[in-house]
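The chain below stands alone, shown as structure tokens; this is the form predicted alone.
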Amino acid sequence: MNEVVVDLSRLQFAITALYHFLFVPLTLGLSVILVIMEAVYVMTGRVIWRDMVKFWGVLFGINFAMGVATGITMEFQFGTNWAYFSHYVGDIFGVPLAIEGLMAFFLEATFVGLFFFGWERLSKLQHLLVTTMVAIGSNFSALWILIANGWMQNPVGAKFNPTTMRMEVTDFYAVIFNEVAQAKFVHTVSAGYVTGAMFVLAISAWYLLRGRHRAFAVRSMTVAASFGLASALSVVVLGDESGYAATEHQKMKLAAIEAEWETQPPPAGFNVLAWPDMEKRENAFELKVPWVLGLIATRSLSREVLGINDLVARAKVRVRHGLRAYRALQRLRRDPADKAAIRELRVFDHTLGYALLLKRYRTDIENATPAEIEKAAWDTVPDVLTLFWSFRIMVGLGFYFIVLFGIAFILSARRAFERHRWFLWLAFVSLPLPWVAAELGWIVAEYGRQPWIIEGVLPTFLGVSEVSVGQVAFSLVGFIVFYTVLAVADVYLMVKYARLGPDAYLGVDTNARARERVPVLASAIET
């Protein structure tokens, strides 16, 4: 196997990747803000939330075509650079895909539309329900997609084929059900309505700043507040139940994000800092807080967290047993009714994607040596120096948005925003936070995975399609213009439409709209 091709399609897919989750958070929360924003003004009759949805949606809808765009050249890489994956799990990984696209995405882009051009054709119920189903759609987009990618965290509800030497689904119940994949889409949710809410909140907070659409900013910044904060919460207590789910299914991505080279005894300590070095294969300093890991891993103080060092030991095993279940299905390709073969395929059949592991090192992989084993063992650990410190970082800052939301809320409580100029500047300044956080989870989520492609089953390097170096880097490079020139088109709109703001776009007064007179029952509402 080439392995400038795997890297390439490893980097390529990663951009794409990293490029689209851009946008996906940020349609997550605004359709969710847009539907709590329209809600007040059918409750309260009064235009400036109806002027509120218009603009923001407006960014909204700038945000949810760029995502399309992007996402949509994501799906043709698995019949491109990964075609090999495609063929040996596309009969479960695509049926997600495929309910995404027909369920969720066309229900989206179908309301979408009547979103923009349906205020004047329907009632304000009517389009509080078409606004309501933009908001379900982009939800419901999430989920499949996360069920697809937490089946390639956690595989459950399918077995491997010695006929057609592919995985197939035995209980698509327990592909959507999936524990991982669960946990996924939650977190990612709850970090998507954090993107939503500080997108508002701070472009709301420039107006205040500059002392532009005050009645609009004002109001837009008391839902951006308690959104917001009810949102991250939700996102620690979430990421918590995704921490836990890593300690039931996958234990090496737990141990390098902790840096966890030994196993502890129980409750184990968390490394609150450390340096982890690959090469001598323990931390160079740590900072450890006894218990905390044990408690917050497996909830309990009893149970193991299981170190790398042991949990190679564990790989090791299970090469050789996949030895045994590849040399067993060799011999049933020459022989369908060796009886033997297939008992020892049905017991050994689990652990054959660590016996996959060695055809990096040899393609006669019934011959691997014990030095072979050793490093396809070894190999299934990921970088630990990149992970520990991508988690700690994203974790610094899910605590971080807590603070900042809380203080908005009160803020927000006591009607004192403009007079604490300071917290609009960091409100301002936060803007591109929640983006690093969920670029920071996604890295801590696939590069955790590695080497495999499918956790347990499918080794990366086996996944890519038999392309040459050239086509590969050629498409990067296309890949790689055109999303910049979508990222200038994208930045260009965004900004230009939020300098212009609500007045100039609605050709209305905002602060006008918010003196108009309402019963006393809008008035209570509104406060």
Given for the second form:
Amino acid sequence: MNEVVVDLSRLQFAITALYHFLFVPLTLGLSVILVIMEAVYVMTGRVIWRDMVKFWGVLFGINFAMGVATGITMEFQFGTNWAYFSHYVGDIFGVPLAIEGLMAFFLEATFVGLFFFGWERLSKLQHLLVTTMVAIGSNFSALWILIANGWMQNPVGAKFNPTTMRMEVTDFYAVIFNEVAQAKFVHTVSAGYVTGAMFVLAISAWYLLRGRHRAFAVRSMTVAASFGLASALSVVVLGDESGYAATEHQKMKLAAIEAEWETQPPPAGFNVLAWPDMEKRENAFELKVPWVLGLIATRSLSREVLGINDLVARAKVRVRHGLRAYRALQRLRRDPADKAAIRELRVFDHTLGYALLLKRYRTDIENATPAEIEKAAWDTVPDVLTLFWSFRIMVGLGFYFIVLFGIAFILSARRAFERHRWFLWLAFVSLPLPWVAAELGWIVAEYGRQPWIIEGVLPTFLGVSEVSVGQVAFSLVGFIVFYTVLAVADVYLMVKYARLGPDAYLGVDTNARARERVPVLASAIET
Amino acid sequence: MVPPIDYETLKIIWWLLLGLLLVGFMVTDGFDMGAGALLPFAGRNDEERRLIINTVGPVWEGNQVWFVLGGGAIFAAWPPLYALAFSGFYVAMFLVLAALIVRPVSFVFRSKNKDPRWRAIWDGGLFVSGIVPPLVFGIAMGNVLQGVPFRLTEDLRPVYEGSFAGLLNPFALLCGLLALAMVIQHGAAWLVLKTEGDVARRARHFGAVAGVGAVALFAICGAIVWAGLVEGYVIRAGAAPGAEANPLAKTVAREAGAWAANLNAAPGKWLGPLVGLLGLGVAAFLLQFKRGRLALVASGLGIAGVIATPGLAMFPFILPSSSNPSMSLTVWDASSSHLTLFLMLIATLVFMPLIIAYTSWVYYVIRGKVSLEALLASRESY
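What I would like now is the form predicted in complex with its partner chain, since the data block earlier showed the form predicted alone; can you produce it?
Below, the chain from earlier opens the complete complex, with every other chain and molecule after it.
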């Protein structure tokens, strides 16, 4: 295993995944907002709502193209850079990816063309149906990707097969209804909805600050305010659910997020602020609120939240058990009919991954020394400092969104946006924040899973392909250059169209059209 | 749960389905890549190029999903192939990815700015992304037929032992050109169907030339394999069709003429090359008579026949190893587990008819020639 290849491959995956996720949340959120706006148009016949769909639609289209383009990298990068991972878990992990294509990506990609090209060829209801399919496709897409990702966090419904040397599906129902996957899905799409709502809110606020497109902006903000408030509430509540799922399945990640080195007597106190020191394995300072962590994490007063030190001790036992599974596997290779070895493997195979952590220190891991086992056990601790702060900033932003959209909702109900310019400024400058929160969320989820590529099953460094440093460096530099150019073009077009505004883009005066209507019933079925 | 269909049958079904996916990709995305490849030749000014781009504007995105789905399906059905091929062909794969990344943005970004330099950049993107994928896929297929140098460790870790330059051997390059020629003819047929005037006239011309070229290249590649200049592979022992998948449990020999012998062993398999030759040839002929729709069908069939040919000739091999033939990947020992193949089949049976239905509806909605006036009047066009 070449350490440099591992590090470069991880860096490339992190960069391309975080970059891809700049576009995904906006697609998720904006697609639903487009459906809402178009539904209002079809139901009321008010033309300005069609203008809104068309204008936000063009921004959606630019973003969508970037999402599709960067998603292609993700679909194939498992094979190019994580070949052993692909072999080891493809039997399970490949399935949700393939179903994502069948059920979701085909749907959104096929209908997104008609969303743009179908205005003149479809009736209003048909076009609304098309827009709805794009939104459903995008959201289903997220579902299947998060089922795949959830399985990496909590690998249920699968078993190691010594004949094929890989994990294989035993219970697909468990894979789909994996608690972690379901919690992640609702949390992630809610985050996307917040992003979409913020995008519409911020740009509309900017129009109002400039005194442009009044009717258009106020209506857009009304949709964004109510949709955003509901989404911001659900992203926090469902994020809590996601965290609760983590306490059940990923105790180490939770302990790292909370910088809890020692197990506290229940109910555990919550570190509001702390400065974790990885070397000394303690917090340089901490500000603790009693009881809160125990209440959030276990939803009880009596259950413990295990600290890092205790979890490492547990990992040490698992490494030893894993070695028994590994030795049994070696014996099976020599004699596939060895009954004792089959039994031994069956008992300990769920810990096999822990033994594989030792591969970092020697190839003949069956001869590992106690010191190496100790090191391997400590390897199961992710980067506490990064997790602790990423998580806190993300959660802080989550609460901020509730407040911001709460105010927006009140102002919208009172039709008072324009009288509160401070709020319009606040909404405008808050534009980048959902992206910050979403990226930090992925850092918590993925960086927090380290050292595992599949939690407890396969260490990340073993998942990598047998490629050279030169090859990975080539693709990494290629992606960085390429993605930077695309980012410049994307931002340029986004800003260009946002500044252009709906009137110039559509060639109409949206204010004058605010009261214009088309007959509702007859028009719904005509083009 | 024990699936109600036996393992061997499922392995064969998935071999067929993955073949169909590949055909689906080359036939649907093929014509829009072909249109991209023809962009600078069939479209001589900005308006003509816009016309070409907008013929595929509403559908290219759905077409490209065949590629993404193909990747996902290989991952799920043949994990060892997914692992080996994409890490082995690392640089080639990066080129394809780069092309397919630049493609969506080129379509969407191109006409959103009037600056001719801006448009030239994205036209370039569409051209390159129309050329590179078929070329690389053809080259990859050419290498697969010859076998690729790789081994598997005891833990089944795939190790590719060749180089990028090694992929660019003469036979593989011929296969690359063949794929490119097919796609260009296919794209030309699409343009003849969807446009009128100068663009259609030029497309007819280039398409017929590409079609004749494709027929010739297919015949040459076939002759090379037939003559045994490209060696085939034969399973000597092991690789029982119903066995659990481990590619290390068999013995394979290299043998000149093995691929041709496979075709002869089941004469029905000759349908593949026959349909390939006829389809490509007839399409070139039909283009001369401005029969865009029929030419599109014929070249689509031709592409299907050409893709089926190596598949049928190699069965049950999917990726032979030239350096360690016994480690070759075959349908029997590189598939997913019994349960996974079954579940994936159910998912495919549920969703594929839906996909075909709504995709057909989209093509129905956008039927007819694309007119320059309409696309210039629309704000949503590319």
